[in-house]
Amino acid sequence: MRIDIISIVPQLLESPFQHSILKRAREKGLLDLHVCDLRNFGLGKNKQVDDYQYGGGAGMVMMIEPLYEAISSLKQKRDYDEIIYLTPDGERLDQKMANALSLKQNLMLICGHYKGIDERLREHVVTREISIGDYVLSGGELAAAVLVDALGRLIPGVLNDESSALSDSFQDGMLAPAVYTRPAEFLGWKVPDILLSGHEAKIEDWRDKNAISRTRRKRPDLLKE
């Protein structure tokens, strides 16, 4: 999978992609990440990428020309399955969406700033709008990092044990069951006996019931869905 990210603050994306699972994915050649600095397409000697909004009001808007030129430059080199704009009013990211997007070959992500991007780009160029939650960030870079992480770990070969991702929360519409590791007892707190029994069928049954119980207690809305 290749992901191109358009940003006016590319430095914000340096650390998230240079460690842990995403680093391994890149080293294995399974995830090809590139960050495009929008200011390279800025206007004038100051490389301007934002301007005042028509109609007045507080806050700047990312200009249409630099962003359109950046998008066009990338599209000249390859076709994109989706051109995604990270925005608070987009479709809410969930595991089902992450699963579907992880099957794509080429994605472009646009990181918004200020009051966002010129609406005409959303109407005529962007193919999908995604939000990571009902709150506002200073820019779309952190949201892009979240999306890339959610997708990257699903690419076959990225995780050492691919079955691990299949048992994550939300994969089956519920929260994952409780997990424990050594020691079997700590400060008098014990691991459930069934998990120490070695009886695989009974362990799986316990995990299924525990997942339902945890979901009912913490996220009952998932069971309704």
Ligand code: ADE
Second form
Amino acid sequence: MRIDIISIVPQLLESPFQHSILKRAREKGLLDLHVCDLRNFGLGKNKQVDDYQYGGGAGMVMMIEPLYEAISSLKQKRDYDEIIYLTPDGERLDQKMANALSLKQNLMLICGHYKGIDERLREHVVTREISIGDYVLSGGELAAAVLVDALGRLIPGVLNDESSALSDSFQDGMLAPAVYTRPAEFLGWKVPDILLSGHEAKIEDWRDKNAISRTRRKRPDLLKE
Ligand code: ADE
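Okay, that one was the form predicted on its own. Can I see the form predicted in complex with adenine (ADE) too?
Time for the whole complex; same chain goes first.
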């Protein structure tokens, strides 16, 4: 999968993709990430990318021309399955959406700043709008990093143990069960006996029940769905 991210603060996107699973995905050639610096498409000698909003009011708006030029230059080289604008008023990101997006070939992500981008881009160019939650970040970069991480780890071949993504929380509409590792006892706190029994069917059953009771306790809304 190739992902192009358009940003005015490319530095914010340097570290998140250079470690751990996403680093491995890139090294394996499964995830090809590129950050496009919007400033390169800015207007005039100051490389302007934002302007006052029509009708007045506080806050700048990201101008249409630089973004349109940046998007067009990327589109000239390949077709994109989705052109995604990260915005708090978008569709809420969830595991189902991450699963679906992880199967795409080419994605373009647009990171907003200030009051957002000129509405005409949303009407005519953007194909999808995604929010990572009901709060406002100072820019779309951290939201883009969250989205790339959530779907990058799902790209077939990225995780060594393929089944481990399937047993994540939310994959079956429930939270994942509790997990333990050595030692079997610490400060008198014990790992449930069943997990040490080696009895696969009973362990599976324990995990199912644990997942259900955890979900009922922590996220009853998921069970209603
Ligand atoms: N940009 C600012 N806040 C955001 C959010 N919550 N989700 C996605 N993009 C954003």
